[in-house]
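Form predicted on its own, single chain, as structure tokens, below.
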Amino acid sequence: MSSRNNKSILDLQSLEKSKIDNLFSVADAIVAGKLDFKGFGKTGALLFFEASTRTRMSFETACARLGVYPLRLDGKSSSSLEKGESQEDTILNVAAMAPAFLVVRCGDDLNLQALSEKVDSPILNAGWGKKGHPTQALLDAYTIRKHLGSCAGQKLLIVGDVRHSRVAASHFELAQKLNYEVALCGPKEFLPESGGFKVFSSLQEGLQWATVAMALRVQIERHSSLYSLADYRLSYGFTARNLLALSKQALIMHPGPINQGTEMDAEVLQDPRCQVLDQVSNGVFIRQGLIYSMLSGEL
């Protein structure tokens, strides 16, 4: 997607592989403490029109570590959104204050592509409806690279509500860039209606195929009245019993938040293959690297 400022990251389809590789190298340097950095002294607007814990706080942590002051808006509380101001007007007004960048989390009804044509500050997609969640897919891939050496050739099984998942949408794009396979598993109501994706009807078969198994949050608000959560756990849940089919060298992942006892049991978090908290740690490094690369002109 093109934009007025040409630095907005709204999807991964338009982000060159060379820039993804460079981002991972910057994150490596941050992890190793080798990045020569003295602070930018700028502001970054974090506009979260939908609830978030990991994404919001990791962007906020990344800003703090880089010497970028975060201007934070969480939902409608204490803002003019309570008075009827639209989300688009809010973004345009914040952009008029000239932050170095805008991090936006919103629903499908807001057109981030159109907004990126109206503002000078680059927009970073922090979760856009069902369209995508680029930084989540990037941190997932960085975690895979860290533990398995490379993303190329890996087999990512995504289990759960893929139809409504922005994380899965971004992985479909990123897999083409980094050369890993993506397959799906879950009840038919949870899967895309079309698309030519590899689908496993049996979780056991999918886990035997996978080198990385990722569970998605069951959107209880959407499915609990239509689908038995107990049946879901039995057939598709990441339980100790079900995960016996997964290789001991494979990874277990989840973008969060987790409904423990539905898509993943609490004891699975103690499995040595489980990298859920490492995903969170890596999320800070990836977002810090992204902001650093953007502000230093490397992105």
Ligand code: CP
Given for the second form:
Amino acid sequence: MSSRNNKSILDLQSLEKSKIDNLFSVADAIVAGKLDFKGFGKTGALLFFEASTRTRMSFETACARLGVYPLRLDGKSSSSLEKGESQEDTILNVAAMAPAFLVVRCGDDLNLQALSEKVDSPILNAGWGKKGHPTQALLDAYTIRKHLGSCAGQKLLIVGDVRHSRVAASHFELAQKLNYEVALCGPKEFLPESGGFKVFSSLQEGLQWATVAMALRVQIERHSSLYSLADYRLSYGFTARNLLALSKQALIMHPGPINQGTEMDAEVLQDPRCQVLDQVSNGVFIRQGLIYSMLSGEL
Ligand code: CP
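In place of the form predicted on its own, output the structure of the form predicted in complex with the named molecule.
After this comes the whole thing, all chains and molecules, with the earlier chain placed first.
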């Protein structure tokens, strides 16, 4: 995908590997306290038309750490969306205030690609329907690199509701760039309708193969009538018992939010292999790195 301003990040297919490597180096420098940047006087618009905790608050934290003032819009509350203004018009009007960038979370029906060609500020996809969630996949990969040394050669098993997952969609793209393998596991109702993916029908076999095991949120709102959640937990849940099949050196991940007791038990959060909260911490560094790279012309 291209865009008028050419700096928008709507997917990972169009982000060069060299830029991803550079982003990870910038994030390393931020972690090491070696990067000093203050974006005084700049604003960044955070437009969340759909619910979010981690992505929204980590972009806010990233802005605060960089000295960029965040212009926040959350859902319909207190905005002219309440009066019937469209999401597209909202974005065009906020873009007219010339923020340094626009971070947007929205549904599939909004055409972010077309919008990115109409505005001067770069648009960062913060979760776009089922199409993708690039910054989540980037922070996941950064977490894998931190704990396992490199993403190349890793085997990522994604378990659960892949069919409705924008996180999985972004990992399919990022895996091509960073040379890790992706395999899927879950009931057939949860897997992509199209073929071409490596699939394990047995969680035990998948976990034996994996160096990283990632559970996805069971989108209860879509499946509860079709599938017993208790059966799901027994067959595909990240329970202490099921995770005996995963190597001691492997990582356990989840992008959040978690349905505890369905796709992951609460006690698994205490497993030394589990990096769920480290993913969240790294999300700030990656988003800080993205904003820094964008403002300094490196992206
Ligand atoms: N992982 C993720 O996108 O979480 P939020 O929906 O809370 O932002």
